[in-house]
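Here you get one chain, nothing else, as C-alpha cells; it is the form predicted alone.
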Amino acid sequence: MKEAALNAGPHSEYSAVMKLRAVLFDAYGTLFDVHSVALLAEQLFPGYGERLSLLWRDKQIEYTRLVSMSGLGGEHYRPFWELTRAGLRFAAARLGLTLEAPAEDRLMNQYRHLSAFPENRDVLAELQRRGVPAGILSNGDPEMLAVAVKSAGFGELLQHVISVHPVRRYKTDPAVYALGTAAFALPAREILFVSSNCWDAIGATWFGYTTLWVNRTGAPLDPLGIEPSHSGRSLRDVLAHFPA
C-alpha cells in the first residue's frame, strides 16, 4: 500500500481519495441550472426564451469580470444580483424585446429561485453520510444564496455558504478562492472543487484547487495549456473521490 502510494500521481484516483477531506461546489450553473429561467422566458417572449437565457448569462459573467478587473479595492464592485438584473437588461435590449417592469421582476425572481439539477440533492446527502463536509462558493451575493440554497432544500447538507461579497472580488480573482480555504481550514489540494463551467474550474485550478469539471454539455476543454485536475459529466462523478 505504501509502495502504491509513493507511485501515485498527483492526480491520479489513489493520491485523490487518499488527500481529498472537503468538497466546494460553485453555485450557478453547478449545483442551479441557470437556463431554467429559458421556460418563464418563453412564455413570456415566445420564440426567444434559449436565446435570451444564453445572451442574459453571457452579459452576466462578463460584468463580474469587468467590475473585477476594473481597479483595485473593489471601488466598482456591485452585488451579483445587481449585475444579474443589468445582464437581463441588456439582453432583452439586444435581442430587440420589449421587457416591461412586470416581466422583469417574473424573471428576477425566477433566478432568485433556480431549479436544482435533479441527481444533487442525493449526492449532497450522500456526501453527508460518508462524513465528507460540503460548502458553496459562489459569486451570488448573500441573499441570492440563501433563498436558492432554502429553495432546494440544501440548508442542512451544506457545512459553508460562501459568497464573494466579503472581498468585493468575482471569480477567477484569487482572494475569492482563498474564500474557501479559509472557511475549511485546509489547504487547497485537500479541497474537491466542483464546477460546471470550464473556466472557474481552471481558475480554481490554478489557484491550487483539486478540481472536478462537470462537463454537462459535452463542451470542449478551454484550450489554455491547463486542464482540471478531473472531469465527468454529472453531479454524481463527485462520490468517485470519496471513500464510501
Contents of the next structure:
There are 2 protein chains.
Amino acid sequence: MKEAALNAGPHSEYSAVMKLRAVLFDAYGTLFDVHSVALLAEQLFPGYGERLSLLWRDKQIEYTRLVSMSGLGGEHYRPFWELTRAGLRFAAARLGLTLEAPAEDRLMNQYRHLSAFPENRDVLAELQRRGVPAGILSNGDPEMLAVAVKSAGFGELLQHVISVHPVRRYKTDPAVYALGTAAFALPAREILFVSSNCWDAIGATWFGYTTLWVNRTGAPLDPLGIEPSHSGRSLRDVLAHFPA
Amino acid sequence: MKEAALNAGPHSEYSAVMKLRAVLFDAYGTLFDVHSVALLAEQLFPGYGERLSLLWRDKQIEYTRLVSMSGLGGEHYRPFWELTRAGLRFAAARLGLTLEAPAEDRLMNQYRHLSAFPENRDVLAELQRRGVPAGILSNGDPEMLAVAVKSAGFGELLQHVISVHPVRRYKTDPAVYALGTAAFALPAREILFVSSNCWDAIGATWFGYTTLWVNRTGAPLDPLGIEPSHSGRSLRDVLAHFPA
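Having displayed the form predicted alone, please output the structure of the form predicted together with a further copy of the same chain.
The complete assembly is shown below, putting the previous chain first.
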C-alpha cells in the first residue's frame, strides 16, 4: 500500500489522497473576511470604505514584511495588532481622513471580530468528521487569534492555533512555516496548507507544503516562477483532498 | 575639534555637518522617476495609465520582498529586471488588460530609460564640487543601473553604483545596507542615506545610517515607531547637510 502510493506519479489523485494527513489554514482572508470591515469603514467615512479597507490591509501586510526583513534577529518585530493599527492610521492619513480615537477603536474592534466566510464552519466540521486534524498558522498574535476563533465558534474544530509571535517574524519567513510542521510533527508535503492570499500560498509552496490557493476573487497568479499545488474558489475545495 | 563634535547634541547642526562624509542615494523613485512610465502606459491603455503604473510599482516591490523573505539563503532571488516584468504582467492581468509582447517590451524599455527628476543633476554636481563622495545603493540589477546612470549622464558624478545583486537579497535586508558601508569604508551614521521611499528610509535608519526621506508627494510617515533622521521635499535638501 505504502509502496503503491510512493510509486504513483506526483499528479496522481491516489498519491495526493494518500500523502495528505492534516490541513493548515491561514486565518485572515482565508477563514476570516478581512474586508468585512469595509462596511463599518463606509459608515464612518462615506465614499471611502472600500479604499480605506483595501489600503489598510495592504499597509498591514507591508509592515509585517518590513519588520521581518529589516531585523533578521526579530529586533524590529511588533505584534500584528500594533501593525494593524499602524496600517489603519497610515491608510486614513493617506486618504486625507481624520481618524479620531473613537472611530479608530471601532474599526480595530471590528477587525478583532471579523466575519468568517459562510462555508468555513461546515468545512471544518466535515474535516473533523473525516478524522483530518486541522489548524491555523497566522500572522495574528495569540490574543487576536483566540478572540477570532472563539467568535467564529471554531474552537472545537481546530487542533492547533499557531501564531508567528514566538519566532518574532512574519510570513513568508521559513521560520514561520516551520511552526506548522513542528506542531503536526509531519513533513510539510503531507500537510495541505490553505490560503486565500496568493503570496502566502507561494511562500508555503517554497517551504515545501502541499498547497491550495483559495482564489475567492479570481485574482491572477503572482508570476514568480512557482505555482501553488492546487487552486480553488472556496474553502469547500479542501474536502476534495481527503476521503469522505 | 573632534571632541567638540562628539559633545554636540544629536540634533546640533554642527554635529550633523561634522559627521557626514558621504551620500548614498536610492535609485528608483529617488533619482529616477518610476512613474514617468505612466505616460506611455496611458498611450497604450487609455484611462489605465496611472493605475497600471502604480500597481506595477507596488507589485515589483512586493515581489522583491517575497523572494528575499522566503529564501534566507537567496535561493528564490531573481534579478530586479525579471521581477519588474513579473510585476507588469500581474498589474495588466489584474486590471483586465491584454498585454501583448510588443506593448510589454515598450513598457519595459521605458522602465530601462526612466527620466531623472529635474534637480538631480545639479545636486550631484554640487556635491562633487563640495568634495562629497556620492553613490547609489539600489534594488536594480547591475545592467539596469548601468543603463539608467548612463542615460541620465550621472556616470562622472557617482563614486559607487551598488546593486543588491551580489547578496541575492533586496531592501530592507541588512545585508543590502551593509554593501553601502563596505563600499565607502565608513560607519553607517557618517553616511547620509537618501530615499524617496519611506520604507527604504526607515530600513536604512534601522540599519544605522543617517537618513533623509525626500518626501516628494507629501505622503504620511509609515508609523513604525521610528523616523528617518531628516525629511525634505526635493533632492536639493541633501545640500543643507554639507558645507558649501
